[in-house]
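One chain comes next, on its own, written out as structure tokens in the form predicted on its own.
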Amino acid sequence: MTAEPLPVSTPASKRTEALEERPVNLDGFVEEWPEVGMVAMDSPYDPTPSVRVADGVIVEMDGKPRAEFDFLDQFIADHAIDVSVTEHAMALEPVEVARMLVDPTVTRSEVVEVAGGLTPAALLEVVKTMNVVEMMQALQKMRARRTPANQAHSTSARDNPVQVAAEAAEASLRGFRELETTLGVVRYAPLVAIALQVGALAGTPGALTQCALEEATELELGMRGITAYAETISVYGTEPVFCDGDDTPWSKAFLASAYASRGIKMRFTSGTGSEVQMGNAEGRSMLYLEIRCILVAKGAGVQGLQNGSISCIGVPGAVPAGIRAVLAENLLASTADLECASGNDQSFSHSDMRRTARLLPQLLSGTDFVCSGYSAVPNYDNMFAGSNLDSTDYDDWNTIQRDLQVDGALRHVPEEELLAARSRAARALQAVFAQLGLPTITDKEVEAATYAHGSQDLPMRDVLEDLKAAQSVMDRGITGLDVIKALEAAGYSDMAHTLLSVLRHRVSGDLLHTSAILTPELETLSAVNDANDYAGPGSGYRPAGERWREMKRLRHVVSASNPEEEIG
């Protein structure tokens, strides 16, 4: 006998009420809609892989003759695909290439060579045969640098340079090798960029800094030596979206060469979902379009790519298999032999469980930069619209590293060391501002920045005077050398010499190597002198020795010799 349906007005069960209250149900989810590109990695409108070469030129790619290429097709065909191996590589079945990726007995260099001959559609077919665990296994082998690292956001909702300096000091002390800032009021940029640079010097030496802005100002700050790298140079997977930004792959390549000419480390930015968000996905899957971006980056000759959906993570996060596609784009960037800053830098879920699930594929596999923007400030201060992780997650992150013996490149730091670094950063910035004739930083501000959790704990600054001073930095032609001289004159010789060493690395071109970072000893570590050598169990990078002892330390660990004592 068929049960009678319950009336529509029947109240929900207590179980349903409890589930409705769960944070995950505040997230947004949508059905796949291939026609507008709302599909992660398997659209019926994605092209079929193909290639044809005549006289050393690709004359057909993914079902399209050269006469019908858009400018992305042409750039990829002419600059990103290795014509000498493409016909051999394209003859392989996708699952064969996928097995090469996973098989630890097949070297990274062998995979890079084969992948260099694959078209965008062919690369898509390869990762479609792989599940998440297989992609993680492959990513462990394919990242360029042996040793994982991490990048932080150090920003302020009030664009407060004193806060940014203190946060930069703490972030570098905790282990971040790159620090990024951006602004609410763009005109604040010179002051905040100097603050980030000075603050980073007060923690662990060698952290590189950048200020994410519109491209002209960002490039000028880099050329002046006030920043050391850049990454917010966006590329897109369809021609209409590229044109919306008044750009082409060639103009982006030219900009990349401008950075390289001054020894400034630079990577492009892209990510699944950006074309959907900008309304021109041309019916293709998000991952197919992102693969085109990866190959544009490769063809332009930049050393790396920030990808992992980045600011568009809510788009793939809303469709089935979207987070799988995000992992796939990280894997393919690494397979293209690019440095990969793998995302985890944007808020996308109310659920702590989903936030962790989003993180673990990159954390467990290890990438060149596990986060391309872990918020070193509370998310209310994060001017990149919030991160997947913020300063309140430090202890959880360190515990996960310890639980799994997986290196996410961070460490627990005792309170007294943090306070000392934050205070020194604020006082050094106070001295630099005084030496450069910039607005006064008071002792009260220094004290507040030392103990603050966020901008709400700091006194307000005179914004008008700060903005006038920021413009004067540009008008007077202040450079990184002026910051060095100011630090030296104020008695911060060690910080001055560290910054001078960073600028020397730029002159030498050391920071242009793929996956380049500086160690605390101010030596370059990159895919050149720290190449990933993973070849299965017992090989590759594994936290051991002093690093493993460091990872074992947490805020609260009971002493084995005295149970009444904590060693944190």
Contents of the next structure:
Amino acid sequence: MTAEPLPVSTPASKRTEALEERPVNLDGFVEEWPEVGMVAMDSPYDPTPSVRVADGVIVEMDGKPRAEFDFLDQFIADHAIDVSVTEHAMALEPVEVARMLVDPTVTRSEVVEVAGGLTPAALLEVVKTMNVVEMMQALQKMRARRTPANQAHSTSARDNPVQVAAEAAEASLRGFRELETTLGVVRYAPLVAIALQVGALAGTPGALTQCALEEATELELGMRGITAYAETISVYGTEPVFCDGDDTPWSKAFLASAYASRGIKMRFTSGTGSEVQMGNAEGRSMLYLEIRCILVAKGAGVQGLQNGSISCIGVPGAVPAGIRAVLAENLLASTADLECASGNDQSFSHSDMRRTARLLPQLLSGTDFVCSGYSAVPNYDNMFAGSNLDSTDYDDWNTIQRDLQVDGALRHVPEEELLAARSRAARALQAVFAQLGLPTITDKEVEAATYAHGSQDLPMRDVLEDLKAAQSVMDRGITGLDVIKALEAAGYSDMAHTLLSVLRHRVSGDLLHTSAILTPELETLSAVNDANDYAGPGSGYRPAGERWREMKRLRHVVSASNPEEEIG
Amino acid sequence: MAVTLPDQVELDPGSDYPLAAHRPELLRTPTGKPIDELTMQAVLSGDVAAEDLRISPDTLRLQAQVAERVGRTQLARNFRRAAELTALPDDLVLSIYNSLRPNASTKQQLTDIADRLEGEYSATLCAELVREAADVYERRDILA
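Given the form predicted on its own above, what does the protein look like in the form predicted together with the partner chain?
Zooming out: every chain and molecule, the one shown earlier first.
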């Protein structure tokens, strides 16, 4: 039957009014538009898989002869794809490879070998046959490191180093193994990077720190031992956008070697939606372009990749099946045998239900870093423009872990331990600043940082003095060694020893391997000595023993023996 | 005792990795100090400089061997390029990186960099990467 068109002025029903009030309706949604690349993973304009090898060289890939390869095609064909297996792998039906991914009796290394021979279009066809549950099943096997971990954002809307130090201490105590900061005012970087490093030492030892900056500056802070690793090394899926980012696969491959030559852990960054956001997707689907990024990372020989749309999550989030495509990115990075820091690091939705649904695939499967930036500060302080999770979500996160017995790598920490670590971080930074001749941190600031929720709870600093001092850190050539000496001189001997151990790891190179983190005992855990051995029910990583006991603790849990009492 | 060269050591990733824990005797700083000498006392007495907290080319080649043995070909190759780059000063590393950006160099400039890498630093793998870039950049019209 045909409905009568309603007059324009028809009032909305009470139901509609209620639905209109729901936060999800503040989110943006658009129709697919494949011609400009506004399509997640199923575009009529994506190439058809093909490969041809002559004399050990790929001479045709995904329907294009070698003479027409753009620079990504050539880099991928020559450096990422295993020529010795490509013809065999490409002969398999996509669904056969997808079944290998899902089937727990097929080992991770068997899948890695076959996938190593697949072209970008072929990898796309494989994941197009998979629904999200199949992708999650595959991801728990394909994650490189057996034990999942998590990464925090520790930033301040005022670039306040005292706040960042306290937050870094709390974040490491809560379980994060990597802490990332960035700046509102870039010139603040040296002071905030020092604060992040010092603060991390006051919590659980071994959390590695980074400061996201322009490539050359980020490398310099790393070389000085003020930061421990780097991640903001962006790659893109089309040639024009790669060039707009002022890089090529060769410049990025060289940069990867530059980091390794100084013993510094590093991963690349990419994500669906960046090309369409930068206006040149060449009419390809977001996921096809992201697969090219994954293979550039593989070919460059970098150990890992931060992907899962990252700062462009609003783009795939707006189109149908976009969040499925984001999961597929993480799965394919892991299948390329790369460390995967799997997104969940950018404000994504006004709806709590929707941001949780977006998180669950990575949290339930487990990835090398479930969030590549869980905001350890309130989102108003998050200088990466807000994360999918922030410091007000800690109790929800811990409860979800406990409900589902899934390890999201965080834990509940009693108030007195948090306050002690936050205070110690701020005091230690006060002492380090004094030792290094940097602007004074007052006792009032230490006190405020200890009890603060965000930068609004701290006194203002003299920004001009701080910026002058930040410049002097660079001019005077202050390094991680100076921070060690300052900590030791001020009586923070344990923290000084921890930092020395972290920096000594550069000499060994152990942290350069895939998915490497430091344990609280300062031992390296990577995909070499903690390789994922998932092989179906009863195998692989499962939270048990002391870790499961820790996960059972929440802010309010009623005692079994005395219902009047809460156990902390 | 003579210093052991990385190609004379056969590493078993299962028992030798992490090298800091299981094979510390193989690890030296670029200045030749054994890793065990990087103590707090040595830091405080000024016996450890920033250059001591860097990785040596030999260690990178040992780690390349570990990567190869666990099937990570490209990672190993990156470590071998990195081993070559340990000899270059920081500012030269950064300047080569900048030269490799799109539309930043002529073909001749890139060829000169490759020649210098090979001639002055025996960095043959890095030179190969730069030459390859020069060819691709020419074909894709992103030379200066």
